[in-house]
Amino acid sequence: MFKAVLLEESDGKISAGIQDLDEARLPGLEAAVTVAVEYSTLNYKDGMILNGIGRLVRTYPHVPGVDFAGVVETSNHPDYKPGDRVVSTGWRVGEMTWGGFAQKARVKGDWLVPLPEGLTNKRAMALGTAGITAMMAVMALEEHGVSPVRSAQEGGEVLVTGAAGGVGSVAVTLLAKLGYKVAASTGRQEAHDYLRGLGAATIVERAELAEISKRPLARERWAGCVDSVGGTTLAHVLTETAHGGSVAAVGLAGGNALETTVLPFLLRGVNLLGIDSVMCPQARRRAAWARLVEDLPMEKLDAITETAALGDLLTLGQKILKGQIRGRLVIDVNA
């Protein structure tokens, strides 16, 4: 038996509770690996799933949790054996199949990566999908010519929107460590000192970016951007991105509609880069993990990480939707 957060549906209503489940209820998969989970992470998407928002989950009963880290118990996959430490992010775990808000999880071995050397399972979950996504966004900016040297020479900052959230917090920390001058956008006054502590040189109020610019091209402000908001914020940022700059778009909290023109792309050569950390190829996923270990100051990661017990999850799932959680929240499933 193992404890898990189980979501059930009745007459279109979703209920959630912690239950003791038999291992026989875990999904049957080919080349499967069963993991004794130690830690998971609470992401915005988890908050939506826990509260029955959207259609991220199609089949009930369901165990959510899009990330987890733990130790292999049994394996039908050639790359993993009992005792191996592994991490799962992406592949729609916690959406299409049962996820990490449980003391046991079973997934296809191809969806796992070995715990990167230099990380503990707890720190790996302090990174989780948010960390991988932030790193992939930074890598994409680099690959399209955004660099600390160019940013310094041209005087353009790199903007991070939704900066107090999971992806944003890691992105600000990474970019600052790599030598960029970082502007952090937030709508929360109490997060200003927090973001400066992560390395932000400038704080941009969310309201500045909340409306689509009246002109298709505005003053060039940003050498690049990691945008985790989308919607009108993304449309606004595109009008202010400098010639040859790039915007790495990673989230849809502000909606998936994009009201813009072709002028940023035609007249300024702006690159709009979509970052998908869910179905990402393994080679790039592993490269991103390696870069996180190399480039992210772990003391900063620890400073923005809090730990909670599985029993607190339902309350926390409501708080994250209200923007009341900043940084990274790790779930100790055995606490």
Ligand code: NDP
Given for the second form:
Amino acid sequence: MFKAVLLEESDGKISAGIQDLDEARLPGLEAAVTVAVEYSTLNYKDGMILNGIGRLVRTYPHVPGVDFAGVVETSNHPDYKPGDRVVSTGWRVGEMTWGGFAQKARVKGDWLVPLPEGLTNKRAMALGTAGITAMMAVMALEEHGVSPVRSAQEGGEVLVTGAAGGVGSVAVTLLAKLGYKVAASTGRQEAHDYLRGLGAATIVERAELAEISKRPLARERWAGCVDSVGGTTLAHVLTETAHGGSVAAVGLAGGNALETTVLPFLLRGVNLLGIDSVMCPQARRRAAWARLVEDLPMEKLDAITETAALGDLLTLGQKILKGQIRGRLVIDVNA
Ligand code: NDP
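Could you present the same protein in the form predicted together with the ligand, rather than the form predicted on its own shown above?
Every chain and every other molecule in the complex is listed next, the one we just looked at coming first.
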């Protein structure tokens, strides 16, 4: 038996509770690996799933948790053997199949990556989906010519929106470490010192960017942007992105509609780069993990991480949807 957060549906309503489950209930999958989970983590998408928002889960009962890290117990996959430390992010684990808010998980071996050298399982989860997404966003900006040197020469800062959240906190830390001048946008007054501590040079009020721009092009402020908010914020940022600059669109915490014009693209050559860490190919995923180990100061990662237990998840799942979780929240499934 193992403990898990189990979501059940009745008359269209989702209820959640911690239950003891028999291992026979884990999904039967091809080339599967069964993992004794040590840590999981809370992402924005988990908040949606725990609260039955967005129809991300189609089949109940369901065990949520889009990320987990642990130790292989049994394996039908040639790359993994009992005792190996492994990490799972993406591939719709925790949505289409059972996930990591549990003491055991079973997934296809092809979805796993070995625990990256230099990380512990706990730090891998402090990074998790938010961490590799932030890294992939930075890689996409770099691939489109955004660099600390160019940004310094041309005077544009790199903006991070939703900066006090999970993706945002890792992105601010990474960009500052890589030598960018970082502007961090937040709606939380109390997060200003936190963001400066991560390396942000400038704080931008969330409300300033959330207004719909009256003009299709405004003063060029940003050499690049990692945007986890979407909606009117993304539309606003596009009007202020400098010539040849790039915006990595990561999330939709502020809405999924996008009302913009073609002018930032036609007259300023702005690139709008979509980031998908869920179905992203394994080679790029592993490259992102390796870059995180190389580029992210681990003491800063520890400083943005808090730990909670499985039993805290239901409250925390509501808090993340309200933008009330700061940094990264690791779930110790055995606590
Ligand atoms: P968090 O909740 O940790 O962070 C989101 C942040 O956005 C909040 O902390 C808050 O920042 C800001 N925010 C929240 N609500 C609003 C609002 N209504 N208007 C403006 N800003 C708001 O979530 P994550 O960092 O885990 O995820 C961020 C987004 O990225 C989510 O939409 C998520 O689904 C998406 N995502 C996408 C991935 C991909 O592969 N594309 C992978 C991972 C996440 P502050 O308080 O600083 O203002």
